[in-house]
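Below, in structure tokens: the form predicted alone, a single chain.
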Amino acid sequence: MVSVGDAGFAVETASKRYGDVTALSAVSVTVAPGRFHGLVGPNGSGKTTLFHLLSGLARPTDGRVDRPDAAVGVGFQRPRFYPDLTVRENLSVFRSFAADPPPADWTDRLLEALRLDPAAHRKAGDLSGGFRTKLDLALAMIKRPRYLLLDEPLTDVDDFSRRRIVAFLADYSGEKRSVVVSTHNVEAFADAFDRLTVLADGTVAFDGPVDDPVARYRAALE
């Protein structure tokens, strides 16, 4: 991986094998700064291993990655906390991680705008599956990072709160944060991407900026 100051991300003729099977071939995408940028694709598609090249989870068997200085967040299809804090300790544990911690009613903003308040003070390990989503959600969000990259962020929410959430997601991305979700749920954004990356087979099937998401979707896979 390499770093690129502020320049966003830069995938270039990335491909990824595990033993016999590719993932990814020859790969070329870039994230670039103030963008809702979706990943998108049916189930085996390749676009959870692109994500995990972008969130430096995995390295290119091929190809390079190169990832900006600024704050990265990651969200993950498999929350991730520690279960015998309550949601507000899990908060404050992962604020205290940042250089430089956002003002502390920022983490109140995310409580209140992903719908966690009534679980603040509950043990992480006893919410439900929605609640999790949603902590790991505010987790990735807490130190206010530049680009926030997200798998799956609406496993297990409710259909209100998965609006509530698009559109914050929404607002939170702009001239000077990005936000970058893996999903196959394109519907569920489909008011909010403004750039699109059609995974299939390992491959691009499109790269661009989309005014209906939905329909670019379609017609890349047809």
The other form holds:
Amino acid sequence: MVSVGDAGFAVETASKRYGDVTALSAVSVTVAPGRFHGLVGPNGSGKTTLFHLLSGLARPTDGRVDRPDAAVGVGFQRPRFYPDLTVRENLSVFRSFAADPPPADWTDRLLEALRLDPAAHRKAGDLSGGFRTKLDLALAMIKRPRYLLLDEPLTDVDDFSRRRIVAFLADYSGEKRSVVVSTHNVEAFADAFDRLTVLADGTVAFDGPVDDPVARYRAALE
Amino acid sequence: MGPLALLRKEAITVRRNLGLFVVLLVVVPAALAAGTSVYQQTIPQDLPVAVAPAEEATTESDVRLVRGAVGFFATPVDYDDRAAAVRAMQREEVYLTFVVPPDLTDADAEATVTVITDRANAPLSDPAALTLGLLESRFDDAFPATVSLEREAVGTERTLSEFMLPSALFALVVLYALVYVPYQVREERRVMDRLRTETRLEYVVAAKLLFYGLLVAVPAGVASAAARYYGYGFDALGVETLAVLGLSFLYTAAAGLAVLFALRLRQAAVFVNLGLAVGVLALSGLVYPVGFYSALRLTIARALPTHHSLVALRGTMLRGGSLSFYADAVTWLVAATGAAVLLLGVAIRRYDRGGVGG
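With the form predicted alone done, generate the form predicted in complex with its partner chain in the same format.
What follows is the entire complex, opening with the chain shown before.
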């Protein structure tokens, strides 16, 4: 796994095996700057494994993964935070990891946009499922990264917050920033994805720009 | 749900956590049972003692007679002179010193063998007094000369309570470093994957070791306050004592964390570490001299860095000794620290390459 400046992510013929099980087979994908990229597929398709390769948490058995030098924020399917710290303390600790942290009002903006304000002073370990997911998302975004990798970022989140989060993420991605979302819920991001990678049985069934992500997803799986 | 269904559920739980149950119900009891095998006798038979000539006129035959006479309860170690033997006693290399006069082989001579004890070694005071009573008649019967024993003590007098304070403090540091710190890191296992994307796990663990290592000064302060309250006349806040405690914390915590990461933060690691803590505390000579129960226990204790920690800690707290005086023990601690940190680095690297946590 190597860093390649700010040219985005490049996965080249990457395979990942766990014993006798092949989770990914010769997958090639690029994540370019300025995209809202959907990494979609049914359960067991290999999208979470690919997500782990992109985030650097796993290494390919074969092939290679090139990562950008720019800041990358990662959101997890199972929220990852310090359970004994409050929401605001978690954000403060992870903000301090950034080499060049954004202004403090970015934290307040995240709390407001993700509707985390009511829980700001509660212990993270005591939060309900939806708030945990939103805290994990806030932690992924706390250093305002150039690349944002999110694995099922709407788990346990209520409908109203879902629409708000998708709109916020669509607004966040743009010319300079990319958002990659790994999900099986294509409909929730139908208005946001401008590029789609569809995985099925550990291989790429479709990869390219899309106007209608839901139709393209269904077509790729048929 | 009936009782059988509930029992079946527990059986499934055991199957799912087989590693944990094997550690808890097989490995730890086996280790404890094996540990009892080193307690082979209830009176000392292998106590390391020093034998040194009193003066140049003392012959090898005189020394050999004393060596033979003390063999029923001790393992004699030769030293060139009394001063070297006393230094070795204050480093707990030996626990008594026999100073051998000349003319033990002369039937017409009257000779006095001097037995030196360390006043700081409180647990040995009563057994030593009893043993010396037996020894006096044994020496007189065995040697051609008329022999008497003279007891002499060196160092500051310490009561058993005073002697126990460094041991208690050390036991606490071992439990804190080997059990609590890994437990605390495991409690944060859910955040490990995020930390891996933000920084290096080595930095995370180094910060833990630094933070919790500095906190060792707190129990040292509490022990010092207790010592002041009871009028013991020593404390645990001297730079040299804190250095021994700090190094001891570092290698035990690093070893405990190495076990934790090697077992991928599983619950079983906490029980393995608890077993290790019980084992090293039982075998390190926490209270009694290491040759007291068996020669095997002596060998095991001296192979454990925790024993050398105890020697250095008692030395700096009870005897006011310098680290340079306990250089051999400190070398053990430094080597143990290096080895444990190396193991920890390997365990973290393997954990990091092993994919995503649960």
